[in-house]
Amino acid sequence: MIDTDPGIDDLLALLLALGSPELDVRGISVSYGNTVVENAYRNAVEITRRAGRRITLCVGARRPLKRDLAVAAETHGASGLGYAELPPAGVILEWVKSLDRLLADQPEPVTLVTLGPLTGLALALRREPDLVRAKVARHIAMVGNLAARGNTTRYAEFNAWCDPEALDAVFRAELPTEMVGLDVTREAVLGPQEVTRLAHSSSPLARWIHDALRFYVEFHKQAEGLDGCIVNDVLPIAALIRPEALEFEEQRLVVDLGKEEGEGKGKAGGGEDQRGRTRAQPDGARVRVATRVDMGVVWPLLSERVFRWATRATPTPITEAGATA
């Protein structure tokens, strides 16, 4: 199962997961984060539709546990998917399942991949802690950073910064959590030539992916002077397919909560640049932390299963999720 806030790099991660026969995607939980939850839900529907798949969707979280809602429109565009053409976002209806209900529907324990803020998982733990522990056999989170600089404040990664209380709750629950943070994802720089190649394809799907990525490349150029874009969320999915893509070591971690009152409206409001900082501490929670990535394993997966597939793709009918999801 995947909990996500699509999101341009989430788009690539979802397409990689849905296009990999090694994975059985049982459901997708949608959260705020890169965009508001209404957009994120619409984006997930559009991504799965274009992938030709029918996947059960649920809503993990609409807003942080305690913080004001903040999204990354400057990074991912107003819609969450850059310049990609999308239908209007609808209203999230109350009957849409929550993450804990989706977990309850699973006949056996699953791997849960979280690609956005950890709010949905924290809420599930609050409501049904025994259920979550019984059904989540492995939890892989794209979150946090140790030695690498933050991407929201100088210390904090965006998903951790959005809802540090949620990440703290997940750490303290001591699920079998693995942190895939900026220490490895900053090496996942997609070059502009791959993006440009999509633009010249005759496939509408390839050009649609290009329109999303073009915004992401422009953001990285302006914000970091980077020639290309960092596709953070691809790494947890790639590691499920090819475990040798990442190396992990167990550490004890805490997350700094920073201020809760009197914050400014900016991402680092009130000068609280410790908010969402993940760091090692002897009495912290046990977490397996990704310390090294082999991009030589990751790039062929992304190239063949997303980019080359998209350039060859023709419109396909929606199919049910199956053993080859």
The other form holds:
Amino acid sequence: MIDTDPGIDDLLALLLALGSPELDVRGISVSYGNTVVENAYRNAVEITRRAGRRITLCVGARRPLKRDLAVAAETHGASGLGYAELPPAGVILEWVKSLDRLLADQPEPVTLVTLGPLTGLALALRREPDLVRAKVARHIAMVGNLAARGNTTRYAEFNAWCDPEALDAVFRAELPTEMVGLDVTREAVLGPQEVTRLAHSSSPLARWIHDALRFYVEFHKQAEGLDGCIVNDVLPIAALIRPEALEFEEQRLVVDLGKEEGEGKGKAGGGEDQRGRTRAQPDGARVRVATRVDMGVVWPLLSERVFRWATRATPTPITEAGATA
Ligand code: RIB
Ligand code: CA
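Having seen the form predicted on its own, can you show the form predicted together with alpha-D-ribofuranose?
Whole complex next, starting from this chain.
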């Protein structure tokens, strides 16, 4: 099961998961994060439709537990998928199942991959802690950073920064959680030439992925002077397919809650706001932290199961509004 805030790197992660026979994607839980939840839900519908798959969708979270909602339009575009063409959003999400209900429907325990803020999982733990422990055999999260510089503030990674209270609750639950943070994902820089190659394909799907990725490449150039783009969310999925892709160490971690909303940004008592900073602390929660990545294992998966697959794919027809054949 994948909890995601699609999101351009989420797009690649979802296509990799859906294109890998080793994985049985039992459901996709959609969260706010890179964009508002209505866009993220529409994006998840469009991604699974273009992948030719019918996957049960639910809504993990619409907004943070306490914090103001903040999305990353500058990074992923107003739609959440850059320049990719999309149908209108606006699905009324009131009657869509929540993550805990989707977990309850699973006959067997699952691996839960979270690729966005941890709010959905924190809400499920708050509502049904015993159910979550019974049905989540393993939790692997793209979240946080230790030695690596943050990408939202100097100290914090975006998924942790969005809802530090949620990450704090998830850490304390010791499901157990495996953290795939910026310390390894910053090595997952997809080169501009890989992105450009998609533009020259005759496949509409390849060009659609290109339209999403080229926005993301433009952002990385402008924000970090980087050639290419960091495909963070691909790593947890790749590690499920090829465990040798990542090495982990058990550490004891905490997440700083920083200053309450409205306490003013920036300097807190002389120091910059530590909101969302994940760091080692002897009495912290037990978390397995990804410390090394072998991109030589990851790139062939992405190349074969997403990019090469996309260039061969034929469009999935729409039979009625949004449904797939
Ligand atoms: O910090 C990177 C993470 O935040 C990725 O999961 C990206 O998609 C955003 O959700
Ligand atoms: Ca994400």
